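Just one chain is shown here, as C-alpha cells, and it is the form predicted on its own.
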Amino acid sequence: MEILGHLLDGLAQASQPINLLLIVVGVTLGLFIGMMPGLGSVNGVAILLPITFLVPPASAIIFLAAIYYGAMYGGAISSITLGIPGASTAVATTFDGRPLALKGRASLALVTAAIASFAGGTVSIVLFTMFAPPLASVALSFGPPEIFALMLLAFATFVGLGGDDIPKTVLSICLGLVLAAVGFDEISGEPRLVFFDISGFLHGINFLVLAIGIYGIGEMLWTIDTTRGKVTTTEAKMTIKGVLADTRECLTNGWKGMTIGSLLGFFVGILPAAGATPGSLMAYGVAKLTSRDPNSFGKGNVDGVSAPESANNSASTGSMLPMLTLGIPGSPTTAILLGGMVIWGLTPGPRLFGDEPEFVWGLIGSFYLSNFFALIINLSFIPLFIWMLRMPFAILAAMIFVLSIVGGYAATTDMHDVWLMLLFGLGGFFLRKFEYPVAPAVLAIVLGPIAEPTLRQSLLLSSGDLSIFVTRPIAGPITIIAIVLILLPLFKLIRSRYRG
C-alpha cells in the first residue's frame, strides 16, 4: 500500500500542467527523432539537454525521459516504412516489419509496433514500481562470467536465423564478430585489424553506420535489382476498420512475441552496460526460436514485429533502474540522463529514493504517462507514415539513399563512415543476392563488443580456467541452456539421418 500512494503521488506530480506539455511535447519530439536515422534518442537527448536548465530539475528529468520514450516508438516508423532502421534499437523490427510493408500490411507492422510498445512499455513500468530495489542488487551480481553467458545465449538463439543452413549463419555472425573487432583492444590498448592503416578505422565500426548500409542502401539495391528497374509503388491503405482489424490481428498473432519481448527486454535493460539493442535482438531470436512456424520469420511474421519492438521499450525503463538506484547507466542515453541529475545537483544511487522520494515517484509517474501518450500520438500519424509508402519507388528510392547518406554521416561527423557504409551497402546486396543472412552479423557486431571483454576479463579471473562459466550460480545455467542451443541443430541432423 505505501508504494501505491507514492505512485498516486507521482502520478499527481506527472499531471501538473507543465510536466503533462513537457510530456506531450517530449514524446512528439522523440517520435520524430526515433524515426530519422542517425539520430536516435541518444543524440536526441543529448542535443535537447541544455534546454532543461530553464525548468525545475524534476521537470527536466521528465522532459528527458519522454523524448526517450517517444524515440523507442519513432525508431520502428523508419525501419517498416523506408527499411531504414531510426536507430540501432529498431535493427530487429526490419527484419519483419520491412517484409510486411512490402506485402502491403504496412498498417499491420505500424499498429502492431505501437501496441507492442505499449505493451513492453507498461508490462516494464509496472516491474519497475513493484521490484526496483532488489532488481538492483540482482543486476549487480552479474560479473563478466553472467554477462558473457547472456551473450553467448543470444548468439545460441540466434543460429536458427538462417534456416536450416546453419553453415552460413555461423560464417555470417563471425564475419560480424570480425567488424565487431576492428579498432583498439579494450583491454591492451593496442590497435588491431586497422586495414590498409586507414586511420578511420582506428574508431572502430560504427554499429549504426552498417545497418543503414545494409538494412538502407543495401535494401534499395536489392529492390531494384528484383525489380528490374520498374516504377513500383507499395500498395498501402489505411481506415479505421481496417486499424481495428490490425489491432485485433496483433494481439491474436503477436501476444506471445510480447511477452517474450517485454519480459526479457526488462531484464536486458537493467543489467548495466547492455541497453535496448541486445535486447531487442535477444527477443527477435528467442521469438522465432519458440515458435510454431519458425520460417515464417524474416517473410513478414507478426510476432517478428512484437517481440523486439516490446523489448526495445521495456529495457528502456529497464535501463532507468540501475541508474536511478545505483548511479549505474543501463544504457548510452541513461548516462547522459545520469549525467543532466548530477549537473541539476541530484545524487543518484541508493539513498535517491529515500533522499528525493518527490522526484522519483514524479519521474516514476511520468513513465506511465509518457507510455499512453506516445501510444495516442504514434497512432494518430500512421496515416502520414501510410502516405509515404504510396510514393513512386523511384522518388523513394532517392530518398532512402539520401537519408542514409545523411543518418550514416550524423552518426560519426565522418566521411570515412559514409564510404564505408556504401561498401556495407554493396556487401548487403551480395549476402542476400547469394542467400547468406545478414541478421546474425548484425546481433554480431552488436554484442562482440560486450562478448569479448567479458570473455578476456573472465579468464583473467579464474586464470584461463574455462570452468567460471558453469560453475557459477548464475552463469552455469545460462551457458548450459546456451550449449545446448547451439548444438540443437546437430541433433536434429542427427536424428533426421537416423530416421532416413
The other form holds:
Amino acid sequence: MEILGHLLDGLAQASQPINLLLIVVGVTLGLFIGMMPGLGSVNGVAILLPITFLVPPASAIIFLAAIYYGAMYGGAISSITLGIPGASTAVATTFDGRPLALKGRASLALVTAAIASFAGGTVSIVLFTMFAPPLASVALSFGPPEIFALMLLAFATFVGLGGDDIPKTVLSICLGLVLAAVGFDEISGEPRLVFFDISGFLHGINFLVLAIGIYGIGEMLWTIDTTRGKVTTTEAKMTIKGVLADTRECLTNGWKGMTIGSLLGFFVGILPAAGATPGSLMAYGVAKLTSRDPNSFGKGNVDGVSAPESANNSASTGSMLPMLTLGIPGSPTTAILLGGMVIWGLTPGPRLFGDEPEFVWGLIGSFYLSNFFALIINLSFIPLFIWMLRMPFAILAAMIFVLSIVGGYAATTDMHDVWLMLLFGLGGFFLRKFEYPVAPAVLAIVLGPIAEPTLRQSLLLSSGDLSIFVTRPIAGPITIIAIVLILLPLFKLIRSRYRG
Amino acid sequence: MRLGEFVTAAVLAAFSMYLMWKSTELEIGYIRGEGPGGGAWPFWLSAIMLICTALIAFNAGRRTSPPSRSTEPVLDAEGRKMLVQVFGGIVVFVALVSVISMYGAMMVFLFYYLWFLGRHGFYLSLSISILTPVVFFFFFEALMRVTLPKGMRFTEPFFKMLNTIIY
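Starting from the form predicted on its own shown above, please give the structure in the form predicted in complex with its partner chain.
The complete assembly is shown below, putting the previous chain first.
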C-alpha cells in the first residue's frame, strides 16, 4: 500500500501541466531523433541536457526520460519503412519489420512496434515499481561468466534455428565478432587489427557503419538488381478499420513475442553494461527459439517485430533501475542521465528512494505517462510514415542512399567510416547474392564488445579453465542450452541420415 | 553462380588468413596473471572462419548449396550496368563531400539519381534536390548540433549566410 501511495503521488506530480508538456514535447522529439539513422536517444539526451537546467530536477529528468522513451519508439520506424535501423536498439526490428513492409504490411509492422513498445514499457514499469531494490541486487550477482553465457546463447539461437546454411551463419557471426575487435585491445591498450595501418581503424568499427552499409546500401542494391529498378512501392494503406484489424492481428500473433520481450528485455536492461540493444537482440533470438515456426523469422513474422520492440522499451526502463538504486548506468543514455542527476545535486544510490521520494516517484509516474503518450503520438504519426513508403521508388531509393551516407557520417563524424560503409554495402550485396545470412554479423558486431571482455575476465578468474562456464549455478544451464542449440543442426543431420 | 560461390569462399578464406596473421601482432596465447592475450579472440575466430570457408567450398563442390546449383550468372549485363550507375553514383557522392560539402554532394547526387536514373521531371528533381539538403542542414546543424562536412573553403560564404539564420 505504501508503494501505491508513493505511485499516486508520483503520477500527480508527473501530471502537472509543465511536466505533461515536457512529456509530450520530449516523446515527439525523441520519436524523430530515434528515426534518424546515426542519431539515437543518447544524442537527444546529451544535446538537450543543458536545456534541463532551466527547470527543476524532477521536471528535467521527466523531460529526458520522455526523449529516451520516444527514441525507443522512433528507432523502429526507419527499420520498418526504410530498412535502415534508426538506432542500435532497432537493429533486430529490421529483420522482420522490413520484410513485412515489403509485403505491403507496413501498417501491421508499425502498429505492432507501437503496441509492443507500449506493452514492454508497461510491464517493465510495473516490475520497476514493485521490485526495484531486490532486482538490483540480483543483477549484481551476474558476473562475467554469466554475461558471456547469455551472449553465447544469443549466437547459438542463430546457428541452431537460423534455417540458413550453417557454415555461412557461423562465418557471418565470426566476421561480426572480429570486426568488433578492430581498434584498441581494451585490456592491454594496444592497437589491434589496424588494417594497412590506416588510422581510421584505430577508433574501431561502429556497428552502425556495418548495419547501415548492409541494410541501407547493400539491401537497396540487391532490391534494384533483382527488380531491375521496377519496384512497385508497397501498397501500404492506412485506415482506422485497418489499424483495428492490425491491432487484432498484432495481439493474436505477437503476444508471445511481447511477453518474451517485455520480461527478458527488463532483466537484460537491469544488467550493468548490457542495455536495450542486447536485450532486443536476445528477445528476438528467444522468440525464434520458442516459436513453432522458426523458419518464418526473417521473412515477416509478427513475433519477430513484437519481441525486439517490447524488449528495447522494457530494457530502457530496466536500465534506469541500477542507475537509480546503485548509481550504475545500464546504457550510454542512462550514463548521461546519471551525469545530469549529479549536476542537479542528487546522489544516485540506495538512499535515493528514501532521501528524494518526490524525485524518484515523480520519475516513475512520468514513465507511465510517457509510455501512454508515446503510444498515442506514435500511432497518430503512422499515416506519415506509411506515406513515405508510397513515394515513387526512385525517390525512396535516393533518400535511403542519402540517409545512409549522412547516418554513417553522423555516427562517428569520420569520412573513413563512410567509405568503409560503402565497402560493407558492396560486400553485403555480394554476400546476399550467395545467400550468406548477414543479420548474424550485425548481431555479433553489437554484442562483440560485451562478449570478448567477459570471456577474457572469466578465463582470468578461472586461470584459463573453460569449465567456469558450466560449473557456476547461473552460467552453467545457460551455457548448456547454448551448446545444445549449436549442436542441434548436427543432431538433425544425423537423424535425417539415419532415417534416409 | 557456382564459380562465384568458389571465388567468394576463396576471397573470404584469404581474408581469414590475413586476419589470423594480423591477430598475431598481439599475444594469442594465455598470459599468466593477465588472461588470454589481445590477439587470441580475433585469431581463433578467424581460424573458425577459415574452416567455414573450406566447408562452404566443399558444399559448393557437392552442389548442396542453392547458389552452387544455380546456372544464372552472378551479374548479367544489365546488373553490371545498374551496379556501375547506382553504386558509381554513390561513390562519386561520397568523393564530392570533401569538395563541395555533404549538402552540395547530396544535391548533385539527388539530381543525378532522380532526373537521370529515375526519369522524373526536371523541376520535380530540381526542387527535391534543393529542398532536401536545406532541411537536412537545419535539422543537423541547428537542431541536433551535429556538424556535417563543409567541403573546401570556397563554400564558406554560403554556409556563413545560412549560419546567420541559425545564430
